[in-house]
Each structure stands twice: as C-alpha cells, then as structure tokens.
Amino acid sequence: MSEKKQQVSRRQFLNYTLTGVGGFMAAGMLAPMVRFAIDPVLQTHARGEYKAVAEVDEITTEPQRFDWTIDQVDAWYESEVTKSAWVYKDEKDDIIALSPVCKHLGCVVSWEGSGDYPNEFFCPCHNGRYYKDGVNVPNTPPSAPLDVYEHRIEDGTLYLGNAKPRGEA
C-alpha cells in the first residue's frame, strides 16, 4: 500500500485560517448580544412583594396619603425609594388604594388639592381632575383613571404591592 501524503496548499491553509479567525471574531461579537437578550429572562424578579403600609383601623372614608419605602436595585446601584398611595374605604367598606401619579404627565395628584373642585383628586400640572374613585373627570387632561395598588390585609395591617392599571388590578 502506498501512502500518499496529503499536502495542504498555501491557498487552503489561508482559507482555513481566515475562516477560523472570522468565526472566532463573530462568536466574540455575538456572545454579548445573546447574553443581553437572554439575561432578563434569567434574572429573578421580586414580584408580589407587599409592604406594610397602615393599620386597617387608621383608614377612614376620606382618602389619606400613606408613604412607605422600598429597596430598589438599578443594575449595581441600590437605593431606598419612597412610594405613596391614597387609601380610603368605600361605601361597601372595601379598601381602595390609588396611585398618586397622574396619568397625563406623571405629576403627583392630591386630594382636595384645589378649592374650586372639592372632593376630587387634583393634578396641578395641567388642572387634571379625578373623582374620589380615581376615575378621570371627562374633558380634563388625564386620559385614563389612576392606577390601583394590589393590596391584602393580614392581622389588621394593610399591605400594598405593585400599582396596576385599572383593568389589570
């Protein structure tokens, strides 16, 4: 048996080398993009975290503002953020917790914030108004009702979660 030596030509050698180097460079460029796309799926989310806000006995039929703090993580930066809610009991004695963030431009609404419109939430930015139940007054700048906080009651304490748009709460 005669063994023939396989010779690699200069052209084949350069072709193999450039293909290998190009593939390595392409993999190096694609890896961060794939990681960027997949990373949010792999992260654990702190969904459903509720914070104690108030005792149920403190809540009346008149909206009251309650503030609490949460730990917020933005990339590598951790901070304490203060959140607020307007909380009251409706005529059925159910607790309603509304977000104070106006749906028009994100300003903060206040209860009876305007002398011209008593018993309404008022946004001073562009005279936005909401009824007591958080529904926007027709023909005013807000185009949607105030968000509603998820809430639960345990041992006489009100716990608030995330604010959701009216249809999702």
Contents of the next structure:
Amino acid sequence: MSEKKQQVSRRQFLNYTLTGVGGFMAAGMLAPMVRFAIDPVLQTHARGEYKAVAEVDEITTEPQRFDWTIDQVDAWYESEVTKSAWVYKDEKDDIIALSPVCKHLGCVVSWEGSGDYPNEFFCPCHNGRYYKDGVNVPNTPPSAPLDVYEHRIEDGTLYLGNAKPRGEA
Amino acid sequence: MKWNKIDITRYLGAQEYIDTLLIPLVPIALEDSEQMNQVVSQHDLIQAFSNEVEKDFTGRIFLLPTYTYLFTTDREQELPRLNEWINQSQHRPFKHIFLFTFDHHWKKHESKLKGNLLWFPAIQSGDLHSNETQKVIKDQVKHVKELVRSYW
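Starting from the form predicted alone, produce the coordinates for the form predicted in complex with its partner chain.
Once more the chain from above appears, this time first in line as the rest of the complex follows.
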C-alpha cells in the first residue's frame, strides 16, 4: 500500500492539481473570447434573407425587371412589401441586380424609360439618368449610383438579398 | 412622399422637386349597409391606387391623407371645404393638384374644383387581394401613371 502511494509524490500531485485548475480557468476565459472572434462567421445566415427571384436562364444581357414580395416588420405592422430589381448579365457573364430606387428622391427608375436616352436607366420624376452599370450620369439630379442587391445562385435559381449602396456591395 | 414623419422631413428638405399634390377623395356612410359596403370598397381601392402611384413617383408626388366626407351630403356643399384644402396647399410649391376618386358624384362639379379631378369607375369585384383584381388594378395604375406623367 505505502509503496503504491509513493508513485505520486506530493510535488507531482500539486503540479497536476494546479495544471488542472489553471487549465479550467484558462478555458473558462478563452471560450467566450473565441466565440466573440468567430461570431461574424456564425451570423451570416441570421440576417439578410435571400429570396428566390428568377431562373438564371431567364436572365439576358438586357436588363429585365423582376418583382418579389418580402414580409417586412415595422415597429407596429407586419406587411408584405413588393421589391423589384433590374437584373442582367454583364460582358463577363456576371449577374448584376440593381435596385430600381432612384438615389435622388426615391422614385422608381426604368430601363430605357425615355426614348431620348437609349441604353440608360431613366427616372421619370426629374429626368435622372444612370448608365447600364447603375452609375449615375453626371449633371443629372442623382448624386450616387443605384444600389446593388447581394445575390446568390443555387441550382440555377437567382436569390437576392439586401440592396447595398455601391462600394459596400 | 407620404403623410408621415420620415417623409415630411425629406419633403421639407427638397420641396422644390415635389410639385405634385395628390388628394384621395372617399365618402363615409354609416346609415345604410349597402352604402357602407360600397364606400368601404372605394376606400380600399383608392388606398391601393394612391399608394401604388406614390410608390413609383415618391420623389415628385406628395400624397395627402384621404379627404373624407359624408356620402349623404351634397357634394356642392363640400366644394368650399375641399377647395380650401387646395388653397392651403398653395403655400408650398405645388404646380399640379390631382384629386383621385371613385365617387362619380364629383364629376358634375368638376369645373368648380381647383384641382384636376381624376374619376375612375370602381371595380366592385370584392376581394382586393385576389390575383385577378390585383392584375386589373396594376393595369389601371399603369395608365394613371402615364396620365400623371403627361401633365409634367
């Protein structure tokens, strides 16, 4: 019996206990810190819901308007809101989805909305114009490019998320 | 722009661009059940209508809260009050004033109104949310938008 007790010396016993307790404490401190650090990765699906908007085959190099509805919760109401986007493929075959909301005062722009300005988005309210890539034509009322929707393609279907101002997208 | 806090702030900062005022006209009835039904559907429709038009032209149209009056009052008597609303709007740089309504009684007094009366025959098909009704409304709204644009 006494020989067996000798196998763990007092010094070793203290070392083990201290390492163990210290380990727990370190883990207790690190775990929340790690959780904070990887938080953005875990968050991606929580916000910015994507909605199926169109089939990829439908999309051409000519901008087309697609409408879809989302449930929007304002402080008091939950309502169905119709959203729209002008969607086309650019020269590199990338899909571009532009928000139709004019950056001047919020009217709805349309592709080739005026016969005088082919190949441009046109805002009927104050003759605001945007080039095909959504950049505002200088010397027209809008002061910023059209917002761009975040997009994702799954199984040949285009999903759109939130519209982001140019630069952040 | 709508009649709410956020839009008013925006409006006051950009008044010179918003030159079109939109007033929906809807009668109220409480006595006769049939009339109630009729005016309620007018109200629903006009709401949908004006919101759609405002949505596309937010930056140029100002949508006032609905002008309501009793169905049973003679429209002739309503004229001065409505015209006073329009007079008040002249404190702001509005150039075009549109009065949207499904109430045909106004048509007779059109010439005495100080705004452009746009009267539409109401769609009485009941369910505003059915796909068919929505399609009809969207189509009508499209024409109304073209009409409004033609005045600019």
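Residue numbers count along the first chain shown, from 1. Just so you know, these numbers come straight off a predicted model, no measurement behind them. The term rigid core refers to the maximal set of C-alpha atoms that superpose within 1.5 Å between the two forms.
Undergrad: Honestly, after the rigid core fit, is L14 moving at least 2 Å at Cα between these two forms?
TA: The answer is yes, as the C-alpha of L14 shifts between these two forms by 2 Å or more after core alignment.
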